[in-house]
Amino acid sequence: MNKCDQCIVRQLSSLKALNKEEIIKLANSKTTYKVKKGEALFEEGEVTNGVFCVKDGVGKLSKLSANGKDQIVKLVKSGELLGQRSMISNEPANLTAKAIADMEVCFIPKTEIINFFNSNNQFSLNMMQSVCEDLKESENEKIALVQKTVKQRLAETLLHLHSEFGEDADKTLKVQLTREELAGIIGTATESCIRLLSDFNKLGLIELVGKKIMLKDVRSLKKLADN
């Protein structure tokens, strides 16, 4: 069954509710492929006709703003499913999904997912809960944009990147975002983001190693993010 039963996506997502027979059907219907850094899994407005399982790598979900800037909504890693909401609502994708590091993904056709929906109540419940969690996360981020300063949001984002994705052997953040991408996450201009990073560097909160970022004072960053 091509190790679908042992896959991290199954262990961490709504797919964990599938039984052995359903896992075999899943393995026979899925398509596995590589996505290079910078390539899109799907674009905003595209009909996906299924869901994507992230087996390895890191990607971003983003939306093009009215002024033409790419607003990053969420970063995704191994173990996550993409495209659930648009598949359930039968609408085109509301976001664009791109790899920010090489990815390996599996695509499961909508027809197979709908079959699981109809035959497995726990799977249906798990997927609906997952969609609701994504909506809750989106709401919390909107509130943060209003209630927190750009400096607080930057500190919070750096801490999130560290806790969720870890660091490289040189102690810099494993996920390397461009300054423009980082600015898109915290909702500010690229120039402002660069200036704030420089301020954090001078304060000893972080160290800028070329284009990489190393967190030097996590405690102070947490204090800044929470105040």
Contents of the next structure:
2 protein chains.
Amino acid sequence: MNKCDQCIVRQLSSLKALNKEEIIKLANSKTTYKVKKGEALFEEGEVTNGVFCVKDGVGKLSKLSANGKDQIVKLVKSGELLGQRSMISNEPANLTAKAIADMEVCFIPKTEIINFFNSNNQFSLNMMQSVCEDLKESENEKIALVQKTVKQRLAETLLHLHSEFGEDADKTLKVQLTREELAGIIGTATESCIRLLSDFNKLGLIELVGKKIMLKDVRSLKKLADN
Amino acid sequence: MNKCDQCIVRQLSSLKALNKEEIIKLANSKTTYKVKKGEALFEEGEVTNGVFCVKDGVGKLSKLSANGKDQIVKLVKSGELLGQRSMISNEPANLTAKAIADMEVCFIPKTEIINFFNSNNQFSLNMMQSVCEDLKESENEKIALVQKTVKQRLAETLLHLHSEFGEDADKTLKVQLTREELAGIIGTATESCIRLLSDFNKLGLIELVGKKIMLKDVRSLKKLADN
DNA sequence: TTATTAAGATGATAATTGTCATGTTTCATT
DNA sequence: AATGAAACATGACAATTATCATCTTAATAA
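Given the form predicted on its own above, I would also like to look at the protein as it appears in the form predicted in complex with the DNA.
Everything in the complex follows now, all chains and molecules, and the chain you saw is the first one.
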């Protein structure tokens, strides 16, 4: 009996294709550690040489621009893998990965993953599909970024955060992003983001509970987002 | 001796990992045909059930938005594969593929590709790396779309088209896009695109030779693009 | 607790970009 | 060569969004 067997990442990610033997190998080669909110798992340009399993917490993949703004490309939650692309491409990381909420992660060295690729076809296929999924999402977001207004993108992002991460007991969004981070996802200035949140609040679409956000009128938000 | 053996796609794409036997199988299962400029290879939502090899010509992957604008996600040139993502994900096409210049393509059925996946690990890995490459590009373009102005994106795109597709004997860009298509790549209104081309022309960065574009000051364009 | 800093909020204004209208050029077709 | 359609071009104007300044509130450290 070992821990990886019951791990959420094993259940949700490409790793689900691994058999018992392989899971044992995995358990022996992995290293587990914690990453505090705000800390980086890896930075752009770094050679990671492996894959990270997110057991708990939330992370963001982002890139710093010349003007100092941090564009967030993707949020990662527990059960997902991180750093697959760089590993497969044999390249240093293209993005920086930071914890948005305290994280617990396992690191699997590249050599081990390559072994799995060679011994387990379904695992390869899963990994491929996962990258394909990321690609599709990235392309669709790229389109949304150009074809929708900031207002629409904000509505869309709020809905996405809601369905992806759920809500707390007080009905507010579980992922707690700063306004700056939220602006970094939708690709706008922090002030514009704040202003629109304020507008949404006045319109009764959302409610601002301190720094937290509660979705109040999902239907109208949806209508706003995709029209 | 068969045609696939010498094909440019075989030399440049993931297919380079295939051995002689596999190439023969490939040659027997593929179908070749032509696609005229403006015609579609496949449309969004269509189930393609295979992969397309681009032997000659240029294609665009795009998505039509609600307001009737066609956002171009990627250009494809000879030597590249098309439709890998949908095939791997088992999903209908997310984008529409159309010919920008008369194309000659081969269609490889999915069953054949799956066989190669199972028999040839390097082929799987190549395919994975190719999707990863697309993902990286897509993410970087997504960032550029938000963090750069339309002017910067136009400069960047012109340089990209130049390095990717080269120039004709008269020094103008080889890919001939309409202003509307160019606008669709950089994600702006056609009029804005035309206006900026006109500005670039006046500034001596480019020269407009009828509908064709000649890059005249690559250095300044570069400076403009990434600052 | 107080001081200090970071995050959030809002107004005023400027810059960028989109939209609509209209005219010109180019190209294909009869 | 005449016609019509599509592509290109440009002006005028409106809408969106960014930037700068300032203020309030919340969080953190001394």
